[in-house]
Amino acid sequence: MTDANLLRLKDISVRFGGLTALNGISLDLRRNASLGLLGPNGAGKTTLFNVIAGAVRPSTGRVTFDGRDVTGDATSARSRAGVARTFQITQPFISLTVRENVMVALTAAGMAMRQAHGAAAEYVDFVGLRAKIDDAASGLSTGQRKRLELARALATRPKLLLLDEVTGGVDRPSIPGLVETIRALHAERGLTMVVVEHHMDFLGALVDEALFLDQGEQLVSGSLAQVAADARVRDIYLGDAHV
(Lines of atoms letter the chains of each structure in order from A and count residues from 1; the text may use other names and numbers.)
(Lines give C-alpha, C1' and ligand atoms only; values in the text may rest on other atoms or scores of the structure.)
(Ligands and ions follow the chains in the order given, each with its own letter.)
Protein backbone atom coordinates (compact mmCIF):
# COMPACT_ATOMS: atom_id res chain seq x y z
CA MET A 1 0.00 0.00 0.00
CA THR A 2 1.27 3.48 -0.91
CA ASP A 3 2.02 5.68 2.09
CA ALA A 4 -0.36 8.64 2.21
CA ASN A 5 2.61 10.80 3.26
CA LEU A 6 5.18 11.59 0.58
CA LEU A 7 7.62 13.13 3.06
CA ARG A 8 8.25 12.36 6.72
CA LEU A 9 10.72 14.06 9.02
CA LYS A 10 11.26 12.49 12.42
CA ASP A 11 13.10 14.35 15.21
CA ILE A 12 15.41 16.23 12.83
CA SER A 13 18.23 18.14 14.50
CA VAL A 14 21.15 19.86 12.79
CA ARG A 15 24.20 21.13 14.63
CA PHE A 16 27.09 23.08 13.17
CA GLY A 17 29.76 22.90 15.84
CA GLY A 18 28.22 24.50 18.91
CA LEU A 19 25.30 26.02 16.97
CA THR A 20 21.97 24.19 16.86
CA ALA A 21 20.26 25.19 13.59
CA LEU A 22 17.33 22.77 13.98
CA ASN A 23 16.14 20.99 17.09
CA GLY A 24 13.72 18.05 16.99
CA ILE A 25 11.68 18.93 13.88
CA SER A 26 9.01 16.39 12.87
CA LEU A 27 6.38 16.62 10.13
CA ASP A 28 4.28 14.43 7.88
CA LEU A 29 3.54 15.89 4.45
CA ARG A 30 0.70 14.28 2.53
CA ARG A 31 0.94 13.62 -1.19
CA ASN A 32 -0.35 16.60 -3.21
CA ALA A 33 -0.27 18.84 -0.12
CA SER A 34 1.37 22.28 -0.04
CA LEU A 35 3.21 23.46 3.06
CA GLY A 36 4.46 26.95 3.86
CA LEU A 37 7.58 27.34 6.02
CA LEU A 38 7.47 30.52 8.09
CA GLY A 39 9.79 32.16 10.54
CA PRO A 40 12.12 35.13 11.02
CA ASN A 41 15.60 35.27 9.54
CA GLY A 42 17.78 32.63 11.14
CA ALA A 43 14.83 30.47 12.16
CA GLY A 44 16.15 27.42 10.31
CA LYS A 45 13.98 27.47 7.17
CA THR A 46 16.85 27.19 4.68
CA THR A 47 18.55 24.51 6.78
CA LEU A 48 15.32 22.50 6.77
CA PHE A 49 15.10 22.92 2.98
CA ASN A 50 18.65 21.65 2.69
CA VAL A 51 17.88 18.63 4.86
CA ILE A 52 14.91 17.73 2.66
CA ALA A 53 16.93 18.26 -0.53
CA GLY A 54 19.89 16.26 0.77
CA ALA A 55 22.38 19.15 0.86
CA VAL A 56 22.66 18.88 4.66
CA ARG A 57 22.66 15.60 6.57
CA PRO A 58 20.89 15.84 9.93
CA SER A 59 22.88 15.33 13.10
CA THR A 60 20.00 13.25 14.45
CA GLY A 61 16.67 12.09 13.09
CA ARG A 62 15.36 10.44 9.94
CA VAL A 63 14.08 11.60 6.53
CA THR A 64 11.65 9.31 4.71
CA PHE A 65 10.66 10.10 1.12
CA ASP A 66 8.13 8.14 -0.90
CA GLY A 67 8.25 5.30 1.62
CA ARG A 68 12.05 4.99 1.71
CA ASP A 69 14.62 6.13 4.26
CA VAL A 70 16.75 8.70 2.40
CA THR A 71 18.53 10.22 5.41
CA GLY A 72 21.96 9.36 4.06
CA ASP A 73 21.22 10.10 0.39
CA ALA A 74 22.99 13.00 -1.32
CA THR A 75 21.31 15.72 -3.38
CA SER A 76 21.79 13.85 -6.66
CA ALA A 77 20.07 10.75 -5.28
CA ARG A 78 17.19 12.84 -3.88
CA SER A 79 16.79 14.47 -7.29
CA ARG A 80 16.57 11.09 -9.00
CA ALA A 81 14.01 10.01 -6.39
CA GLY A 82 11.83 13.03 -7.22
CA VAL A 83 12.91 16.03 -5.11
CA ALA A 84 13.51 19.35 -6.92
CA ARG A 85 14.16 22.83 -5.61
CA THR A 86 14.49 26.43 -6.66
CA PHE A 87 16.83 28.91 -5.02
CA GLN A 88 16.25 32.34 -3.52
CA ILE A 89 19.14 33.64 -5.64
CA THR A 90 18.63 32.22 -9.13
CA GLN A 91 21.47 30.24 -10.67
CA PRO A 92 20.90 29.96 -14.43
CA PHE A 93 23.66 29.18 -16.91
CA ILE A 94 23.79 32.77 -18.13
CA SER A 95 25.69 32.02 -21.36
CA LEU A 96 23.03 29.49 -22.44
CA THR A 97 19.61 30.21 -23.87
CA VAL A 98 16.39 29.62 -21.94
CA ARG A 99 15.80 26.43 -23.94
CA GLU A 100 19.35 25.21 -23.35
CA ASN A 101 19.06 25.80 -19.61
CA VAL A 102 16.02 23.52 -19.50
CA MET A 103 17.75 21.00 -21.76
CA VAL A 104 20.54 20.70 -19.20
CA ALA A 105 17.99 19.62 -16.59
CA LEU A 106 16.30 17.21 -19.01
CA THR A 107 19.54 15.50 -20.05
CA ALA A 108 20.68 15.31 -16.42
CA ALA A 109 17.44 13.43 -15.75
CA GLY A 110 18.34 10.93 -18.48
CA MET A 111 16.67 12.28 -21.63
CA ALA A 112 18.55 12.09 -24.93
CA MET A 113 19.72 15.41 -26.36
CA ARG A 114 17.58 15.04 -29.50
CA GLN A 115 14.42 14.60 -27.43
CA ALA A 116 15.41 17.30 -24.95
CA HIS A 117 15.48 20.02 -27.60
CA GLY A 118 11.77 19.62 -28.30
CA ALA A 119 10.71 18.66 -24.77
CA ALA A 120 12.26 21.81 -23.30
CA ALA A 121 9.68 23.93 -25.11
CA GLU A 122 6.85 22.36 -23.09
CA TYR A 123 8.37 23.49 -19.81
CA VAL A 124 9.30 26.91 -21.18
CA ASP A 125 5.72 27.36 -22.41
CA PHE A 126 4.25 26.33 -19.09
CA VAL A 127 6.16 28.99 -17.15
CA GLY A 128 5.30 31.69 -19.70
CA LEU A 129 8.72 32.20 -21.31
CA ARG A 130 7.96 31.10 -24.87
CA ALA A 131 8.88 34.52 -26.28
CA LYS A 132 12.31 34.22 -24.62
CA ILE A 133 13.03 30.59 -25.48
CA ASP A 134 16.05 31.33 -27.68
CA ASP A 135 17.29 34.34 -25.70
CA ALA A 136 20.35 34.12 -23.45
CA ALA A 137 19.50 33.76 -19.77
CA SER A 138 21.81 36.70 -19.05
CA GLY A 139 19.18 39.06 -20.49
CA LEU A 140 16.26 37.88 -18.33
CA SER A 141 14.69 40.00 -15.63
CA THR A 142 14.58 38.69 -12.05
CA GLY A 143 10.99 37.54 -12.51
CA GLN A 144 11.86 35.76 -15.75
CA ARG A 145 14.81 34.06 -14.08
CA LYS A 146 12.46 32.83 -11.34
CA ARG A 147 10.26 31.32 -14.06
CA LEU A 148 13.28 29.70 -15.67
CA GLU A 149 14.19 28.19 -12.29
CA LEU A 150 10.70 26.69 -12.17
CA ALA A 151 11.03 25.28 -15.68
CA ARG A 152 14.37 23.66 -14.85
CA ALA A 153 13.01 22.17 -11.64
CA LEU A 154 9.94 20.81 -13.46
CA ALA A 155 12.13 19.26 -16.14
CA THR A 156 13.44 16.78 -13.57
CA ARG A 157 9.82 15.53 -13.20
CA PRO A 158 9.69 15.88 -9.43
CA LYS A 159 7.19 14.50 -6.95
CA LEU A 160 8.17 17.16 -4.39
CA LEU A 161 8.99 20.76 -5.32
CA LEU A 162 10.81 23.02 -2.85
CA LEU A 163 10.29 26.72 -3.59
CA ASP A 164 12.63 29.14 -1.83
CA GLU A 165 11.47 32.80 -1.85
CA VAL A 166 10.01 32.46 -5.33
CA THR A 167 8.73 36.07 -5.35
CA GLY A 168 11.92 37.53 -3.85
CA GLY A 169 13.31 40.34 -6.00
CA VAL A 170 10.43 40.13 -8.46
CA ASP A 171 8.71 43.41 -9.40
CA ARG A 172 5.31 43.53 -7.73
CA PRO A 173 3.20 43.67 -10.94
CA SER A 174 4.79 40.38 -12.07
CA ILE A 175 4.14 38.49 -8.83
CA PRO A 176 0.45 37.53 -9.37
CA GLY A 177 1.27 35.85 -12.69
CA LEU A 178 4.14 33.95 -11.11
CA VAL A 179 1.93 32.85 -8.22
CA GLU A 180 -0.77 31.74 -10.65
CA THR A 181 1.77 29.60 -12.51
CA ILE A 182 2.73 27.90 -9.24
CA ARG A 183 -0.94 27.37 -8.34
CA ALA A 184 -1.38 25.63 -11.70
CA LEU A 185 1.57 23.36 -10.93
CA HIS A 186 -0.11 22.23 -7.76
CA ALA A 187 -3.60 21.90 -9.22
CA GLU A 188 -2.88 20.49 -12.67
CA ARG A 189 0.22 18.39 -12.04
CA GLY A 190 -0.51 17.23 -8.52
CA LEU A 191 2.86 18.30 -7.19
CA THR A 192 3.54 18.23 -3.48
CA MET A 193 5.16 21.54 -2.50
CA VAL A 194 7.09 23.11 0.34
CA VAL A 195 7.26 26.90 0.06
CA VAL A 196 9.34 29.52 1.86
CA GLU A 197 7.73 32.90 1.20
CA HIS A 198 7.58 36.12 3.22
CA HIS A 199 4.69 37.72 1.30
CA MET A 200 1.75 36.46 3.35
CA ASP A 201 -0.83 37.54 0.78
CA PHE A 202 0.78 35.36 -1.86
CA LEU A 203 1.59 32.51 0.49
CA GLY A 204 -2.11 32.27 1.27
CA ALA A 205 -2.74 31.57 -2.42
CA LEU A 206 -0.14 28.81 -2.53
CA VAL A 207 -0.34 26.61 0.56
CA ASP A 208 -2.85 24.51 2.50
CA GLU A 209 -0.91 24.35 5.74
CA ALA A 210 2.04 25.99 7.47
CA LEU A 211 4.87 25.32 9.90
CA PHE A 212 6.39 28.17 11.91
CA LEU A 213 10.00 27.90 13.04
CA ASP A 214 11.79 30.08 15.55
CA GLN A 215 15.45 29.67 16.50
CA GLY A 216 15.43 26.16 15.07
CA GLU A 217 12.40 25.10 17.05
CA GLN A 218 9.02 23.98 15.70
CA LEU A 219 6.74 26.56 17.30
CA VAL A 220 3.31 25.96 15.75
CA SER A 221 1.77 24.14 12.77
CA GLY A 222 -1.67 23.86 11.19
CA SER A 223 -3.60 25.74 8.55
CA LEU A 224 -2.07 29.05 7.47
CA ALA A 225 -4.91 30.90 9.18
CA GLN A 226 -4.31 29.04 12.44
CA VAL A 227 -0.59 29.73 12.34
CA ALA A 228 -1.05 33.41 11.46
CA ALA A 229 -3.55 33.83 14.31
CA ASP A 230 -1.24 32.32 16.94
CA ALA A 231 -0.22 34.96 19.47
CA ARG A 232 3.38 33.73 19.53
CA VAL A 233 3.63 34.09 15.75
CA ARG A 234 2.21 37.60 15.87
CA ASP A 235 4.66 38.61 18.55
CA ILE A 236 7.70 37.16 16.78
CA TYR A 237 7.01 37.70 13.14
CA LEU A 238 3.78 39.04 11.73
CA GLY A 239 2.61 41.97 13.79
CA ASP A 240 -1.06 42.72 14.21
CA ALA A 241 -1.27 44.54 10.86
CA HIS A 242 -0.64 41.28 9.00
CA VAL A 243 -3.20 39.14 10.79
Ligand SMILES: Nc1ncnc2c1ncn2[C@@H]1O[C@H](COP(=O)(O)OP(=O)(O)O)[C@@H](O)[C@H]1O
The other form holds:
Amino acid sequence: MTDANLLRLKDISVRFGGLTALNGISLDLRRNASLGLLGPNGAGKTTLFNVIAGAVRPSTGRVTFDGRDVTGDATSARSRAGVARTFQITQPFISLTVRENVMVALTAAGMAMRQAHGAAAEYVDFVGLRAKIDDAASGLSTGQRKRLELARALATRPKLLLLDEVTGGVDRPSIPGLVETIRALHAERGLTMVVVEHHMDFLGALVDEALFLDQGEQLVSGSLAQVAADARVRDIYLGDAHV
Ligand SMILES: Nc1ncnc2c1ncn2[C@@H]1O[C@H](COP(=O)(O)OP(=O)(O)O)[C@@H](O)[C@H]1O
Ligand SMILES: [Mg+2]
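Give me the form predicted in complex with this ligand now, not the form predicted on its own.
First the chain shown before, then all remaining chains and molecules of the complex.
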Protein backbone atom coordinates (compact mmCIF):
# COMPACT_ATOMS: atom_id res chain seq x y z
CA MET A 1 0.00 0.00 0.00
CA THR A 2 2.98 2.34 0.00
CA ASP A 3 2.06 4.75 -2.74
CA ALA A 4 5.16 6.60 -4.02
CA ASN A 5 3.08 9.74 -3.62
CA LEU A 6 2.47 10.86 -0.08
CA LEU A 7 -0.19 13.33 -1.18
CA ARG A 8 -2.46 13.34 -4.21
CA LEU A 9 -4.88 16.09 -5.00
CA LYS A 10 -7.33 15.31 -7.78
CA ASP A 11 -9.31 18.11 -9.40
CA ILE A 12 -9.73 20.20 -6.24
CA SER A 13 -12.07 23.17 -6.44
CA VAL A 14 -13.15 25.41 -3.59
CA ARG A 15 -15.94 27.93 -3.85
CA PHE A 16 -16.80 30.44 -1.17
CA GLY A 17 -20.22 31.66 -2.22
CA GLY A 18 -19.66 33.24 -5.65
CA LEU A 19 -15.87 33.26 -5.35
CA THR A 20 -13.83 30.44 -6.85
CA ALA A 21 -10.76 30.26 -4.57
CA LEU A 22 -9.39 27.11 -6.24
CA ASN A 23 -10.27 25.71 -9.63
CA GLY A 24 -9.35 22.16 -10.64
CA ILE A 25 -6.05 21.73 -8.82
CA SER A 26 -4.31 18.37 -9.24
CA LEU A 27 -1.01 17.52 -7.64
CA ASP A 28 1.07 14.44 -6.91
CA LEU A 29 3.61 14.98 -4.16
CA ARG A 30 6.28 12.29 -3.83
CA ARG A 31 7.50 11.18 -0.43
CA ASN A 32 10.49 13.29 0.63
CA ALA A 33 9.66 15.99 -1.91
CA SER A 34 9.80 19.67 -1.09
CA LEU A 35 7.41 21.84 -3.05
CA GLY A 36 7.16 25.62 -3.13
CA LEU A 37 3.68 27.04 -3.52
CA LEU A 38 3.85 30.43 -5.22
CA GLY A 39 1.38 33.05 -6.27
CA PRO A 40 0.22 36.57 -5.52
CA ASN A 41 -2.03 37.48 -2.61
CA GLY A 42 -5.42 35.86 -2.93
CA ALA A 43 -4.16 33.18 -5.35
CA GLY A 44 -5.50 30.40 -3.10
CA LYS A 45 -2.33 29.19 -1.38
CA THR A 46 -3.69 29.20 2.17
CA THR A 47 -6.95 27.71 0.94
CA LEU A 48 -4.99 24.85 -0.61
CA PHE A 49 -3.28 24.27 2.76
CA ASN A 50 -6.71 24.31 4.40
CA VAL A 51 -7.88 21.64 1.98
CA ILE A 52 -4.82 19.47 2.63
CA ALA A 53 -5.12 19.91 6.41
CA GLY A 54 -8.87 19.27 6.40
CA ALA A 55 -9.95 22.74 7.54
CA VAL A 56 -11.81 23.44 4.29
CA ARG A 57 -13.86 20.78 2.51
CA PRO A 58 -13.36 21.08 -1.26
CA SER A 59 -16.44 21.73 -3.39
CA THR A 60 -15.14 19.10 -5.83
CA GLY A 61 -12.22 16.71 -5.93
CA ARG A 62 -10.44 14.14 -3.76
CA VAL A 63 -7.55 14.32 -1.32
CA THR A 64 -5.50 11.15 -0.90
CA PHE A 65 -2.89 11.04 1.86
CA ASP A 66 -0.52 8.17 2.50
CA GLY A 67 -2.56 5.86 0.29
CA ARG A 68 -5.95 6.68 1.83
CA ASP A 69 -8.80 8.91 0.69
CA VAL A 70 -9.05 11.51 3.47
CA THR A 71 -11.35 13.98 1.70
CA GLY A 72 -14.04 13.66 4.39
CA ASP A 73 -11.66 13.59 7.37
CA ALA A 74 -11.51 16.46 9.88
CA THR A 75 -8.31 18.28 10.85
CA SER A 76 -7.78 16.08 13.94
CA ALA A 77 -7.85 12.91 11.84
CA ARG A 78 -5.50 14.45 9.26
CA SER A 79 -3.14 15.40 12.04
CA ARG A 80 -3.13 11.83 13.36
CA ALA A 81 -2.53 10.60 9.82
CA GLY A 82 0.57 12.82 9.63
CA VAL A 83 -0.35 16.24 8.25
CA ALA A 84 1.00 19.24 10.18
CA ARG A 85 0.97 22.92 9.39
CA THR A 86 2.05 26.29 10.55
CA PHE A 87 -0.28 29.24 10.15
CA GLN A 88 0.30 32.46 8.26
CA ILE A 89 -1.11 34.16 11.36
CA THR A 90 0.32 32.27 14.33
CA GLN A 91 -2.16 30.72 16.76
CA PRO A 92 -0.35 29.73 19.97
CA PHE A 93 -2.19 29.34 23.29
CA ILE A 94 -0.93 32.70 24.48
CA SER A 95 -1.46 32.17 28.21
CA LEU A 96 0.49 28.90 28.16
CA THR A 97 4.27 28.71 28.23
CA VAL A 98 6.35 27.65 25.27
CA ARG A 99 6.84 24.20 26.80
CA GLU A 100 3.13 23.83 27.56
CA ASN A 101 2.22 24.78 24.00
CA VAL A 102 4.39 21.97 22.68
CA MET A 103 3.04 19.60 25.35
CA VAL A 104 -0.49 20.22 24.07
CA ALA A 105 0.61 19.06 20.63
CA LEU A 106 2.41 16.02 22.04
CA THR A 107 -0.48 14.89 24.22
CA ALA A 108 -2.96 15.48 21.38
CA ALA A 109 -0.78 13.12 19.36
CA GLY A 110 -1.17 10.51 22.11
CA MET A 111 1.83 11.01 24.40
CA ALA A 112 1.36 10.75 28.19
CA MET A 113 1.64 14.04 30.09
CA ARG A 114 4.61 12.94 32.20
CA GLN A 115 6.60 11.98 29.12
CA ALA A 116 5.48 15.06 27.18
CA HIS A 117 7.12 17.41 29.70
CA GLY A 118 10.59 16.14 28.82
CA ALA A 119 9.91 15.48 25.15
CA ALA A 120 8.68 19.05 24.66
CA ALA A 121 12.11 20.38 25.57
CA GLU A 122 13.69 18.53 22.63
CA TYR A 123 11.39 20.25 20.15
CA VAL A 124 11.86 23.61 21.86
CA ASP A 125 15.63 23.14 21.61
CA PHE A 126 15.43 22.11 17.99
CA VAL A 127 13.70 25.34 17.00
CA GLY A 128 16.09 27.45 19.09
CA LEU A 129 13.68 28.58 21.84
CA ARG A 130 15.44 27.03 24.85
CA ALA A 131 15.87 30.40 26.57
CA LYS A 132 12.11 30.99 26.35
CA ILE A 133 10.86 27.55 27.40
CA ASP A 134 9.11 28.74 30.57
CA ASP A 135 7.92 32.06 29.16
CA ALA A 136 4.29 32.65 28.24
CA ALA A 137 3.72 32.57 24.48
CA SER A 138 2.13 36.02 24.77
CA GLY A 139 5.59 37.55 25.32
CA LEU A 140 7.18 36.07 22.19
CA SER A 141 8.18 38.12 19.15
CA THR A 142 6.69 37.23 15.77
CA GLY A 143 9.81 35.27 14.85
CA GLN A 144 9.72 33.35 18.12
CA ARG A 145 6.03 32.58 17.61
CA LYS A 146 6.84 31.17 14.18
CA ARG A 147 9.48 28.96 15.80
CA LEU A 148 6.97 27.83 18.40
CA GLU A 149 4.50 26.97 15.64
CA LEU A 150 7.19 24.92 13.98
CA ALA A 151 7.91 23.07 17.24
CA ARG A 152 4.20 22.34 17.73
CA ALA A 153 3.90 21.08 14.16
CA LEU A 154 6.96 18.84 14.53
CA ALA A 155 5.70 17.51 17.86
CA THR A 156 2.90 15.72 16.01
CA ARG A 157 5.63 13.76 14.16
CA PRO A 158 4.26 14.64 10.75
CA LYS A 159 4.85 12.94 7.44
CA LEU A 160 3.90 16.14 5.64
CA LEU A 161 4.68 19.64 6.87
CA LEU A 162 2.84 22.65 5.43
CA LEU A 163 4.58 25.96 6.06
CA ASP A 164 2.53 29.08 5.37
CA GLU A 165 4.71 32.19 5.09
CA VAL A 166 6.88 31.09 7.97
CA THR A 167 9.27 34.02 7.49
CA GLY A 168 6.42 36.56 7.20
CA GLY A 169 6.70 39.30 9.82
CA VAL A 170 9.93 37.86 11.16
CA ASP A 171 12.70 40.40 11.79
CA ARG A 172 15.16 40.19 8.94
CA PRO A 173 18.27 39.09 10.92
CA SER A 174 16.35 36.09 12.37
CA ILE A 175 15.22 34.74 9.00
CA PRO A 176 18.38 32.90 7.84
CA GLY A 177 18.50 30.87 11.07
CA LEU A 178 14.85 29.95 10.76
CA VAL A 179 15.30 29.00 7.10
CA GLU A 180 18.31 26.85 8.00
CA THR A 181 16.27 25.01 10.67
CA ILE A 182 13.61 24.22 8.09
CA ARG A 183 16.13 23.36 5.38
CA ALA A 184 17.63 20.71 7.65
CA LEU A 185 14.21 19.12 8.20
CA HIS A 186 13.98 18.37 4.52
CA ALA A 187 17.62 17.98 3.48
CA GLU A 188 18.80 15.96 6.48
CA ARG A 189 15.64 14.30 7.80
CA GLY A 190 13.80 13.90 4.50
CA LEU A 191 10.56 15.43 5.75
CA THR A 192 8.06 16.04 2.93
CA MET A 193 7.13 19.72 2.81
CA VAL A 194 5.01 22.25 1.01
CA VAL A 195 6.23 25.79 1.55
CA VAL A 196 4.59 29.14 0.88
CA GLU A 197 7.41 31.66 0.88
CA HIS A 198 7.62 34.89 -1.06
CA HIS A 199 11.35 35.44 -0.83
CA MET A 200 12.93 33.58 -3.74
CA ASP A 201 16.35 33.40 -2.11
CA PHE A 202 14.94 31.59 0.93
CA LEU A 203 12.65 29.45 -1.19
CA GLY A 204 15.66 28.27 -3.18
CA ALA A 205 17.20 26.89 0.02
CA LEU A 206 14.03 24.98 0.91
CA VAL A 207 12.44 23.52 -2.21
CA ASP A 208 13.35 21.76 -5.44
CA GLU A 209 10.10 22.16 -7.28
CA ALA A 210 7.30 24.67 -7.39
CA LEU A 211 3.69 25.19 -8.30
CA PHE A 212 2.44 28.63 -9.23
CA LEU A 213 -1.17 29.56 -8.53
CA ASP A 214 -2.98 32.59 -9.86
CA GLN A 215 -6.61 33.32 -9.03
CA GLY A 216 -7.16 29.72 -7.99
CA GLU A 217 -5.71 28.31 -11.20
CA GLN A 218 -2.64 26.12 -11.42
CA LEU A 219 -0.62 28.19 -13.89
CA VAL A 220 2.86 26.60 -13.99
CA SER A 221 4.63 23.76 -12.25
CA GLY A 222 8.08 22.20 -12.50
CA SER A 223 11.51 22.79 -11.04
CA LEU A 224 11.80 26.02 -9.06
CA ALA A 225 14.15 27.37 -11.75
CA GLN A 226 11.65 26.55 -14.50
CA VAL A 227 8.77 28.16 -12.66
CA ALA A 228 10.77 31.26 -11.75
CA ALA A 229 11.84 31.65 -15.40
CA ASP A 230 8.33 31.27 -16.83
CA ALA A 231 7.20 34.42 -18.63
CA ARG A 232 3.67 34.30 -17.13
CA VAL A 233 5.07 33.96 -13.62
CA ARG A 234 7.47 36.82 -14.18
CA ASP A 235 4.65 39.01 -15.46
CA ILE A 236 2.38 38.38 -12.51
CA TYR A 237 4.85 37.95 -9.74
CA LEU A 238 8.48 38.65 -10.20
CA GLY A 239 7.99 42.34 -10.77
CA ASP A 240 6.61 42.24 -7.25
CA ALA A 241 8.47 44.04 -4.44
CA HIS A 242 8.85 40.69 -2.67
CA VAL A 243 11.47 39.38 -5.02
N1 LIG B 1 -13.15 31.26 4.54
C2 LIG B 1 -13.24 32.04 3.46
N3 LIG B 1 -14.43 32.57 3.11
C4 LIG B 1 -14.53 33.35 2.01
N5 LIG B 1 -13.51 33.65 1.18
C6 LIG B 1 -12.31 33.15 1.49
C7 LIG B 1 -12.10 32.32 2.64
N8 LIG B 1 -10.79 31.96 2.67
C9 LIG B 1 -10.21 32.54 1.61
N10 LIG B 1 -11.12 33.26 0.89
C11 LIG B 1 -10.84 33.96 -0.36
O12 LIG B 1 -10.26 33.02 -1.25
C13 LIG B 1 -9.24 33.63 -2.04
C14 LIG B 1 -7.93 32.92 -1.81
O15 LIG B 1 -7.47 33.24 -0.49
P16 LIG B 1 -6.17 32.60 0.13
O17 LIG B 1 -6.22 31.14 -0.05
O18 LIG B 1 -6.08 33.11 1.52
O19 LIG B 1 -5.04 33.22 -0.79
P20 LIG B 1 -3.45 33.32 -0.57
O21 LIG B 1 -3.11 32.51 0.64
O22 LIG B 1 -2.85 32.81 -1.83
O23 LIG B 1 -3.17 34.78 -0.38
C24 LIG B 1 -9.22 35.10 -1.63
O25 LIG B 1 -10.01 35.82 -2.55
C26 LIG B 1 -9.82 35.08 -0.25
O27 LIG B 1 -10.42 36.31 0.06
MG1 LIG C 1 -2.13 32.99 2.42
